[in-house]
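Next up is one chain by itself, shown in structure tokens, the form predicted on its own.
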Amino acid sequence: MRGRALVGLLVAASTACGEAAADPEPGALSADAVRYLEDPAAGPAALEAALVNLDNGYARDRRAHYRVGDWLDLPEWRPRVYPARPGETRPVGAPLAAPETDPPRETDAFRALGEALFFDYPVQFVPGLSVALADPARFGLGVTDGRVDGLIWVDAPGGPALALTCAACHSRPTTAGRVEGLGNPDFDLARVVGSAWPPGMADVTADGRDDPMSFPDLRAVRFQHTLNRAATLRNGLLPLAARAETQIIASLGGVARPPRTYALALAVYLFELSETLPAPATTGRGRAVFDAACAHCHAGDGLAGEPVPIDRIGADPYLAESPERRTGYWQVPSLRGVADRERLFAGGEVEGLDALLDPGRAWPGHRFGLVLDAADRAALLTFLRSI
């Protein structure tokens, strides 16, 4: 329902007698991730508050599904894995500890559970992965004590199978040690399934579409005001897990579903990877400029803003108007971290800050700050490295 107006989050906490539920204790999870663990009917009711647009086919298929009596009486999956290692055609040794489904109610042990899971936790099953793990370099993976970064083998029903893990396009390799939750510009997921993608970039929509985007930074996913390129939903620590729930679900055909726990895991491990970002001056010349060219969208601590219309951005409108996402806007991203990210826009058509920042450069979209003078541009750049 494109002319639909954005609503907020449901995030009052749970009452009792009539009376506001008391603060949890420090360092315990809040009001309302106890009752998306406890609740079956939370998840669906944050992900329907959060919907931008109703009619499309990601609100369609959730709100068809995600529901009791469908997706949420559906088994769990807990699969016994192991490590992926170089070169080899079948996984050695013993499996990995299952995860803990019922670990103590506390941000630091769910964010834990999150981060064992971002690297272990198979989402998704890719038929030739096994291309990958014998070259692991090749296809933009690195390899961390000895394991490949994004690969799982899955004791799955027909032997074992490679699967892919968060960390496959969100954690990228450099030469000090992988940086988790930084989109991986260098998996080149196309090479293994005979697609034309440019590396660091695959469809993930069911629209019927070839329509890929490039990996995005989920550090700054806190900070975002919505989810999914297209201003999807709106953002919060509920609609997050519900999403990665319901996109397990999907990826796996409907057939099985991540324990409720693991879900609220990932989204907790996600939002506290905001704590590794770096905190933007609020001084200074290039601090100024940004403030005059840029802040009228990518305002606040986050450094993000309100979803805007698709034809603001001057964006080929292709990817925003797929028929499985489309709201009518694009969302507006956080910057923070900006400098890291290879691969800027949906699309990727822009190849870092300076290219985004040239007057001279050919893609006619996001013209913002492309007519400040040497100077501002220099001072806009090094603010923009800083965070």
Given for the second form:
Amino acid sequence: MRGRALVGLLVAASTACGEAAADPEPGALSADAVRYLEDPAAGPAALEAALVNLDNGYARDRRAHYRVGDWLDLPEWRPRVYPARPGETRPVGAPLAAPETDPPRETDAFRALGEALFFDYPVQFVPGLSVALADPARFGLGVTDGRVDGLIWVDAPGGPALALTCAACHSRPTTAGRVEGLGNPDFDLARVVGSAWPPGMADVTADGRDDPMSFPDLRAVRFQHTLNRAATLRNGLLPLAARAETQIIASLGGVARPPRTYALALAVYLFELSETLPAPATTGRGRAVFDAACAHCHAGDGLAGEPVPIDRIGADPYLAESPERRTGYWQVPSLRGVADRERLFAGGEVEGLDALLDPGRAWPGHRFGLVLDAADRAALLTFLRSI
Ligand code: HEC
Ligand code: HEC
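Could you give the coordinates for the form predicted together with heme C, as opposed to the form predicted on its own above?
Time for the whole complex; same chain goes first.
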């Protein structure tokens, strides 16, 4: 399932000229993707097949509700939204144009829709967000073209309200512009909700425990073998779409759902973000050190791997054993794009690549690459900075 190329796959549905199963059309959505749009049962079936452990809260909840007669019959959530600008106390000016619900079945059209939704589709109401709108920089949020990335005004039944979009946590502001998909290490949601999490982390589970995780780098999501740090789901375009669909339903409290085109568009957009990452070198000393010390876990083009038992890593088992997402395993994340990540690991324990390979570092987890001589360490760092 994983890494399936979207471009150039055949649209199995009948085409405009009436031929079934015509020649592959470059840029058309894959047959799987079309099935997800047309058959309401395709998303639930893909999610069911992708679940790694049926005995956790995530699996139980999805299996109970993500089906016809329940979540799939909810009304579509397409609220009127307004851009959120620094200092506003209510929406000003015209609403944004409503995103299309039936774009052409082409990768490019879905990618563009997904990008718009990633920045503008409200996924979570958080009381008190107006403090972040008043002073976005203090909360680690960027401003692009006068608008605060990651916040959106929603015409909600009780009056205008601010909501988070995917971009609040998964787009990083930099002086050279935002990096779409990269975890935002500065977004300080804790300061809004009054919790003790550090910036760049949040507890996104409903397991009743305070187990925040750092915001992952979604540019690499196409390369992941499994999704979520606890390796909750096997990866693929349909599982990713179903993950987004059910995530939005759950965060809206189970009262509305996104149009299926929106969930698929988000997944297509995220898969296409991999195009923004450089291809790793296949030769050279740093690559050779990596192959010897790291590649049995971080393997292949994506430098990602099959999940490993959590005690192999020595990471905080509290995080991996969340009753909601528990699988007993830990995702071996893709390292593509790793040089841009400020805080490494699920718990954000290590700051940057130099600290990762510092034998004197305090964090006791992930003890790999710590016994290299100086030249090998330097070569490995150069390789890691180039991927
Ligand atoms: C409040 C911050 C926040 C928002 C908003 C948010 N996420 Fe996340 N996201 C997280 C955190 C934290 C994790 C890590 C969870 C884990 O690993 O269990 C995560 C994990 C993910 C993953 C798994 C990545 C991987 O490599 O395993 C995907 C995919 C994802 N988010 C997509 C989205 C999309 C799409 C949206 C918008 C619909 C969104 N997120 C909104 C915080 C957020
Ligand atoms: C036994 C398997 C294994 C080996 C060997 C291994 N890793 Fe990892 N690596 C993991 C796992 C699992 C994680 C996720 C742990 C977590 O998030 O707490 C990880 C996470 C990372 C991260 C953090 C990525 C992020 O986005 O947070 C980096 C960087 C990394 N590894 C680099 C390396 C390097 C460099 C080597 C070789 C010197 C290496 N790893 C060897 C399994 C491994």
